[in-house]
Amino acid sequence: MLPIRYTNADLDWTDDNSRVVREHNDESERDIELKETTVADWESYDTVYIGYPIWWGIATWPVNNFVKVNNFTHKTVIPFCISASSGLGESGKLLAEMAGTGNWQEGIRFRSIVGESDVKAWLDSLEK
């Protein structure tokens, strides 16, 4: 069976109806179904970013099920958000949480318009 995916409409956090507030008011239905969650070759990898939009303050919650079914250990793990007015708050501590393993760094996050030069930039200082 293949993941639901949101549409226009699931994702209206202003419609208490939509499929992400009831979502976000019942976290029991937060368990979503990813069409893929593993990486071809994954065990190479010594560095892994990890981008979501943030809802409600944390981490979108289909991000969990990728976070949870891959092993982080000896990685290093930079997560990033993009969000129109939250912060990337505790986001990528509860997912470094969630996962178990790896070297979860502190992360940045971008405005919901971010241009290249912007994310360029900041890869461009993790390098130094």
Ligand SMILES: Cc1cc2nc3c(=O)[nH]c(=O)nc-3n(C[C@H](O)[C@H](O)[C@H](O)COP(=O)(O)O)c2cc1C
The other form holds:
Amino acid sequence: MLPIRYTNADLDWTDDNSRVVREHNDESERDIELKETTVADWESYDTVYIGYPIWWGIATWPVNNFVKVNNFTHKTVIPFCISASSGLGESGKLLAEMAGTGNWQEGIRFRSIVGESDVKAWLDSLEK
Ligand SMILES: Cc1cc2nc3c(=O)[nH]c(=O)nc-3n(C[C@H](O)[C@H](O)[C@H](O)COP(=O)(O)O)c2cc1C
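Please give the other form, namely the form predicted in complex with this ligand, since only the form predicted on its own has been shown so far.
What follows is the whole complex; the chain from before opens it.
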């Protein structure tokens, strides 16, 4: 079965019957099939950045199956998110628990309108 993409209507959080609202209300609906969960040369990476938008204060749940199926042992994992107003909150911690492996760091939250230079500045600050 192919993954089902989210349409704009699916993402309408103001509609009580939209896909995201149903998934938000019922955790058992959040087991989202992904097109791809493997990363080429995964073993060769020491650091993995996991980025996602925030939905209702947590990471978009389509990310869950990516962290669940990959092995982060011996890797540094850095979460980062974009949101309208919420902070990173517990989103990174929850993903770390789902992953069960990896040395997860405190990540960062960017505004939805983040620019490339903001991201570059953050990456540069991590390398120092
Ligand atoms: C279903 C849904 C739930 C959202 N929940 C939150 C939220 O709890 N807090 C927040 O700050 N932004 C929330 N947002 C806004 C998204 O984080 C925002 O859409 C995302 O950062 C992507 O930005 P863009 O829509 O400008 O591309 C939500 C968006 C959607 C679609």
